[in-house]
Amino acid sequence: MAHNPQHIHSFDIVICGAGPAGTAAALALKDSGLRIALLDKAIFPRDKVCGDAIPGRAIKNLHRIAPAIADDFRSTAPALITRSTALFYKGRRISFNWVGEAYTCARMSFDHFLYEQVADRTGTHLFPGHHITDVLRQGNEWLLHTRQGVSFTCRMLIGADGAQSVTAKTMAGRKLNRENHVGSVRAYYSGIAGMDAHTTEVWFDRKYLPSYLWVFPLPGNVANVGFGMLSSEIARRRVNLRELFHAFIADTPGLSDRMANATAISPLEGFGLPLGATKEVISGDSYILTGDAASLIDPISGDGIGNAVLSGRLAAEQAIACFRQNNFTAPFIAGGYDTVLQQAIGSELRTHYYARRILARSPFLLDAVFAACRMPLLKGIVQKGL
């Protein structure tokens, strides 16, 4: 929807951030009858540094919002179906097949697909290229200022502005917790030998557990290759993550051979992953945080897209309830959003959080896992994705 810029725009709901969480919220609000604005500092299509894995949870929640959206993704998005994942450690390999639906798709394509879905299917007012700098409480409304000199007011605010969230810092007092944050780097490569277009790869090295390097195939014989490490470990070891990325590849038998003639077709770029499981403030009076802004990334897999789409959908449902009952208080929102979100993914995030900590303290456990999975029964269990 086109706009003639004005100094102040007033809406019922402003969604800050047009990634998977923000667009999912906008799509789920399409029949609410409310005036919705979706802001993002970028102009779409835009790149987003990420692993580019789209899990089944994202597709399931898009289908729940509107089946046609999931169908459009399957039929039009430049994506590869992920059928299996291969884990590599000390020259050994474990493979398991995915039971659920999963894909790899460059975030530039996936996020633009969702953004276009919002433009085509909803009456949401889109404001790309608007960088939020201040979020202020003004009576019973929020007042947002942007770097572009345009301001917005709203009764309710949905924060979906990612790992460096202005809304989370302003409204929830969020600060960087290095013990629960991963620093990562990734680059795109072409020509990696032996790639299976439908198999994602994860490579481990005992020196850096529970960190790992991933190789995720994308259309066109391209792969997303990246490495992540807990931010507290980066600081403690005083390592340069970019140098470590290249050293990991060079020092890993099998991987180094396969990448010997590969070509980097993008710069090696960094990004942060705020992990889930610790108790964070994710809502309050008249606001809800979603996706990376709510620190919902899986501590083991590093996936944030599935939980982002889920949280965006739940935030929209709670926002509709707030307007219907004219109740925007923190307890009401927590009861309908925080509680439901915790019921859906809380146990999973906590379990994976403690599993990551145990593996970091006892790296020999990975040797036991790989040895156990050579047994026919346990290998069969792993292959089912359990």
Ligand SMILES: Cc1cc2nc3c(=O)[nH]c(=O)nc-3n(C[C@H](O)[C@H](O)[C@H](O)COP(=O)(O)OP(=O)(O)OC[C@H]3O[C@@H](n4cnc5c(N)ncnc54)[C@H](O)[C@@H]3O)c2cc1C
Contents of the next structure:
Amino acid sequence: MAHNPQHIHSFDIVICGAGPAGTAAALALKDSGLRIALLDKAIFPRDKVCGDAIPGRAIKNLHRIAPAIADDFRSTAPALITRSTALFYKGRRISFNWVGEAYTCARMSFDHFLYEQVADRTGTHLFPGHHITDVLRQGNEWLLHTRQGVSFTCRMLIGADGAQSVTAKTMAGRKLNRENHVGSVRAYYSGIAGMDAHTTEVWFDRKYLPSYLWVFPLPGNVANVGFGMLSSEIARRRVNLRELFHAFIADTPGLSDRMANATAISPLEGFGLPLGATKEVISGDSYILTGDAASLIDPISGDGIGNAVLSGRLAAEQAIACFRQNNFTAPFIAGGYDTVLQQAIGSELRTHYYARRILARSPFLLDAVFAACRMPLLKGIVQKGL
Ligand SMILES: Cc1cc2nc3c(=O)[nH]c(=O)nc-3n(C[C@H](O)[C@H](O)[C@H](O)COP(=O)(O)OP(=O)(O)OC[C@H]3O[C@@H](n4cnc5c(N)ncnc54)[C@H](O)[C@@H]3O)c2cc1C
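Compare with the form predicted on its own: the form predicted in complex with the ligand:
What follows is the whole complex; the chain from before opens it.
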């Protein structure tokens, strides 16, 4: 579509993407006095392929932005509190109780909740249904074109456009790194027998370690069931993830019985997870990348929502500092944003990255963990059988 110069909107900051990272940034910018635009190619409410486990870090960071946002989530969102996680392997079960506050909530609801918070609590200009296609530099400003023929200019750009980020590709030269990227599928099921509404389930099979199949409960006797595998492994093994998903369920005693009368109530949909811990460029002159656009997903758990909200909040704080000091240079932004983010989650991501690699090479370690949990000292957390 031709770009009509009459359809150019100018802002101080444009946030590209209204998932958890983009909405967190918009919420954290609420008192900045800056003119902010939040763009998304989707119209909300919109779905996002995910496991729907909302980590405590997401709620903590929403609380940091404004306690009332976290309170609103607790009192209004259709979510289930997660009290424990059960790990299943070779017919045994280990369960861990959660100390922190975590939830399951369908992304359709969670992301819409955040979007509504932005609409209600901030003066952000919302542009749903605007798909960014090009990001260009024009003097001191960014010029963004959308598929809809509307263009935007801004002094500062926050890239929050997820795993297939146009902003990360254009500004930071991001390329797919199959060694640190997971391909995943998930579907919603109703009527899985024996679900506990407050227990998330993780099922291992030695053949696929460190990959796992998850069964996460949601309100209304629904569960989110999914499976993911490193993209390089998918290519190496030449597997079809959809077939593997169904085979995993069929071949796993305990799970197959419980799912025998369950009904899939959604298609099995796929999406990618850019894992954290690699040295990606996450900011530069007048821009900051957040969430999946900055590859911040935990390499072991696959959690990315907490880091998305954290990075959105930190990006907003850095953007405010840039405007206050009239300094938009790459070193200034890296010193304030990259460094603080690294301090917060850098070592956690690296540790989990190496743990994932070790488990992939030495699957017997999982046998050792399950065996150790049979020892008297640890037996309290183990429940035998399925
Ligand atoms: C199968 C699967 C299971 C997962 N399970 C979990 C889990 O249980 N718990 C967890 O914490 N994490 C999970 N994750 C990771 C989690 O989904 C992401 O880390 C999280 O969504 C990142 O948030 P974000 O805001 O960075 O990106 P997103 O949530 O992807 O939001 C990006 C937004 O940008 C918009 N956008 C994209 N491109 C453009 C464009 N060109 N122009 C305009 N708008 C654009 C999109 O429409 C979208 O709304 C899972 C991921 C997958 C794929």
